[in-house]
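So this first bit is one chain, no partners, the form predicted on its own, shown in structure tokens.
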Amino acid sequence: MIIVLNLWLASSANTKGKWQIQGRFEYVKHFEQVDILLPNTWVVVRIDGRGFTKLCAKYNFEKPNDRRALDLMNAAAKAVVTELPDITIAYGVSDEYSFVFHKTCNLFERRSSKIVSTIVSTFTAYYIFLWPTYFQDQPLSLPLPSFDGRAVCYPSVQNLRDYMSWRQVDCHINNLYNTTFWSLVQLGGMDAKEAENLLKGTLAADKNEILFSKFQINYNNEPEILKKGSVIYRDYELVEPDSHDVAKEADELAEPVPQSKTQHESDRKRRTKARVLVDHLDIIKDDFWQRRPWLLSNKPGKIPKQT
């Protein structure tokens, strides 16, 4: 008895000194800062490739467009789509992808921080694992791909659509101007800087001139994804656009509107059995958000029947 009581004493007065010497430390974590993000809006993270001119350049990417970077970018984000069911759509093109969350979902109690880290390493993870399956002939080695993120906060419906739409447009952009940029140079001849000098401050129609005239490519048979970019979004079933109103809905929703146990449960398991689908589509007209009413009500659909 007289042991058993000693021991006691001793790890008391050991508990205690380990107590006073944690507190003398804990001062440390008045220097954390809050990082809520704003309720009730739509949380947009965006993440971007760090340094991918030159991983481009390590891995001779090709140019304008590499199929294995690209399917390889849509793999990964479709592996956290699928992990994280509260995503609601994401879009990508190139080196960046921009993954959506409804303005009613509380994640991780909306702290910036929390949202962007797990976005980031869980997508940065996904990238690296399956290299090897679009990059056979070429493992990777130091350094490492890797991505940074950010989160804005978009307070309407049209707020979010503005936002993916400018991406989308950027997208299309973007890949005009690389494809008749890399055909002066691949198949015209031309140095680096007569190809910029010659599209310097032409417009679409240029470009698409310059293409069919010198090259007889058809822009317009290029291939959706260059054209489009990608986006990703849990496949229910389609419905009649004129049969509702759910941006209208959203955008009156003062707050979210309480969901018990049972019912956060069982939404989440319908979104975790709705198939993930990598899309080239477009995302700026009205019937591509009216035909999946889900992505602004954040209610699952009817899951297509299997044929």
Ligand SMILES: Nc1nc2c(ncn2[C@@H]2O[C@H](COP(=O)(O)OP(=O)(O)OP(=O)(O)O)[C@@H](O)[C@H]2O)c(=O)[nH]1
The other form holds:
Amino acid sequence: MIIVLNLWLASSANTKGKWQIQGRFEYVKHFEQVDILLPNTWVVVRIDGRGFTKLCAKYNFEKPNDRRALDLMNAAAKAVVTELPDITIAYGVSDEYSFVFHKTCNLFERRSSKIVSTIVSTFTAYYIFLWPTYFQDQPLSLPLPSFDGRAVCYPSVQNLRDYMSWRQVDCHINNLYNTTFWSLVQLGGMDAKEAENLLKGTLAADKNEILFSKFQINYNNEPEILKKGSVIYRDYELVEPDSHDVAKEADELAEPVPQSKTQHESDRKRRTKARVLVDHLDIIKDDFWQRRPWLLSNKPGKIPKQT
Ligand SMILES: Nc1nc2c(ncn2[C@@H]2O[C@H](COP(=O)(O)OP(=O)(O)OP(=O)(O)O)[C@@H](O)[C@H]2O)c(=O)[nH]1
Ligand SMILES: [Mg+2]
Ligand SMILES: [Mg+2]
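And the form predicted in complex with the named molecule, for comparison with the form predicted on its own?
Now the complete complex, all chains and molecules, led by this one.
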């Protein structure tokens, strides 16, 4: 079949010219769906490990948190942020990471499938490449780790901040539950069912109390990376928090002014040169955003000059 087609192509090419053959097949392009992300909205690409419950068991990840696994996730995400200067900020917990693109970003003409697949494949490639650095004594075997991804558009800074807050609240709730659950099992000698029953219906204060009274664990003293997750962003210089609400000022008042090509290029260069930091901070309160006004600035060019 392939030989027949090749022969036909060769003979047709001789008689009609290559461009005519191309023209005959080109109509298939129209089957491609338009998947442009809504303009002027903040784009969040969230990736999540596929079947990580099994993967964690296979490689004996420590319960409830394995520092090597978290450090590997952060290293892969930092590499993604470094490679893609269009990313404003990223937030990660457990086997997931959210990457935020500025509302004015025009990467791949905002084509969803190109943006998502680039993030997922770059992240996965780094995750596998860096694995031996964090799991020296446990070589990877098939099936290899993989991730899925999706893009969601958020129209306002408030929506975006609520999204980020949602992920960080999730981190806090899950970590407090898991820390208490595994303390009851590993330190308290309960089986999984007993621990689950004891925790049914408990509030955060009850879990804090169980941890402290039974195991002398003060949850507040747990490592920040576990309580808050990880945030990755470009750092220019720390500024004193403004007295006004930067998030509101940044977005709701004025529409972004289109940048000139040279301005766009010089901002891109500055972003490429900036330090990429991994930190474990509260991103729910205003303080984090007020100290770093360039993250949510309505004008992408409002990047402080490097000092
Ligand atoms: N032991 C251990 N497990 C972890 C750690 N980080 C993540 N996990 C596990 O990874 C899983 C992540 O949850 P999900 O993403 O909802 O589940 P999943 O198994 O990956 O399933 P899909 O995402 O639907 O493919 C949970 O079961 C976590 O317990 C870790 O540091 N230690
Ligand atoms: Mg998962
Ligand atoms: Mg997950």
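Numbering follows the first chain given and starts at 1. Superpose the two forms; the largest set of C-alphas matching within 1.5 Å is the rigid core. Here the structure is a predicted model, which is why all the values come from computation and not from measurement.
Inset, instruction - Could you check whether the CA atom of V28 moves 2 Å or more between these two forms, using the rigid core for the fit? - result: After core superposition, the C-alpha of V28 moves 2 Å or more between these two forms.
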